[in-house]
Amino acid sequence: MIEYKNLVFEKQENIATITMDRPKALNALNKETLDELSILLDEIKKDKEIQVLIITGNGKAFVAGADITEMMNMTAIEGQEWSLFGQKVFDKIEQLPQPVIAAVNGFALGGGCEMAMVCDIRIASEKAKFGQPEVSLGIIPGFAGTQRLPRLVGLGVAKELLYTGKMIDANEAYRIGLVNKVVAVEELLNEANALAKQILKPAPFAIKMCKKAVNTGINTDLTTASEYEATLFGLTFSSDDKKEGMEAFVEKRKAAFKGK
């Protein structure tokens, strides 16, 4: 396993955890961090043992944004390339076959809010803060924040947050549907792991197909999305998990899924 300078990677049975680990910089995303994250995500995608991934941060921040010192002197072309690079790395999170839980421990601003949004489920500590403050720096979100935020919270609320750049607390994030749950600081990782263990119980292959159906379907029309769902639904009928799940139900026993 590669040694990471800005990340901590842990694996316990079928649950993996990535901790963003630049606490002195509030875990700001610089090029080196995104490079490391990209490499690690490729490894996680290939790891058949990992069934759920948790992403969190060390210190006061989840991720407090992209590293402004790296962006200050970028040209327009360099800015576009940086945006596309960040989007590509974040897309890897979204496209992982495994469900991803964001355990948002503190500041999730700019690129940090965008990272949380690209995860499947978000749990926030009471100290978590969210926002897209890019307009106060004279720029706009570049890691798909203008696209994912409206999809999560609706157009009006998203535009208010994007146009004002204001920061909201965890309870407001929960109210608008940006996070699934708010918990005490000391319970954050316990809660994330408990949810991960719940996700481990059903058929892993079916969960992968659910993720594909949702993520693909949300970006198309209902008819096309429903047809795609039917294709994946049919695909599950060829899986060992389907055979085991239905036999276990009929035989009134606990299913022993193998993820294929």
Ligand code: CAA
Second form
Amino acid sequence: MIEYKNLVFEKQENIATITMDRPKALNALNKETLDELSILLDEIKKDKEIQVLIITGNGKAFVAGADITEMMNMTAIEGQEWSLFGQKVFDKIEQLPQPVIAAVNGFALGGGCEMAMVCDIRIASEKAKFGQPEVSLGIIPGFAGTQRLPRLVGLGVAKELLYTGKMIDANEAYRIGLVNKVVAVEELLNEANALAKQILKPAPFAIKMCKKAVNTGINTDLTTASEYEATLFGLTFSSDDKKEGMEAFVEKRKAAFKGK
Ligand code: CAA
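With the form predicted alone already on screen, would you show the form predicted in complex with this ligand?
What follows is the entire complex, opening with the chain shown before.
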């Protein structure tokens, strides 16, 4: 296993956890951290043992954004490259076959909010804070925040957050649908693991197809997306898990899925 400077990676049974671990800069995403994350995500993608991934942060932040000190002297071209690079790494999270839960422990600002949004499901601790403060720095979100925020919370609420750069607390994030659940600080990882365990129960291949159908479909028109759904629906019929799931139902027993 590779040693990471700014991340901690753990694997327990079929659940993996990445802890963003650069507390001196509130886990801000510098180039080195995104490089590490990119390498680790490639490993996770290939790891058949991992069925659910949890991403969280060490200290008082989930991720306090892209590293401002690194962006200070970037040229326009470098800014564009940085944005594309961050988007590419975050896309790897979205395109992982495994579902990803963000366990948002603290500040999730700018690139941090964007990172939480690219995960499939978000659970927040009562101490979590969300926002896209980029306009206060004279820039705009660059890791697809202008695109994923409106898709998650709707245009009007997204624009209010994007134009004001204001920070909202966990309960407000829950109210607008940015997070699925708010829990006590000490319960955050237990809740994330409990949810991960619930996701471990159904057929893994079907979950993989579900994630693909939602993530691909949401970015296309309804007719094309529904046709794509039908293709993936059909594909599940070729899996052992489908055979086992339906036989188990008819035989009134618990299904034993193999993920194939
Ligand atoms: N980049 C670099 N360093 C950061 C950072 C960031 N995004 N956020 C925090 N830090 C550093 C601080 O500079 C500070 O370092 P020093 O101890 O060396 O001074 C350390 O982390 C601790 O931070 P604070 O002392 O500021 O802690 P606080 O509790 O007083 O405030 C905070 C916390 C409100 C989150 C504040 O740190 C803050 O506003 N951070 C910046 C948030 C931000 O603007 N994020 C968006 C970045 S732009 C972006 O992300 C673009 C994009 O879409 C890709």
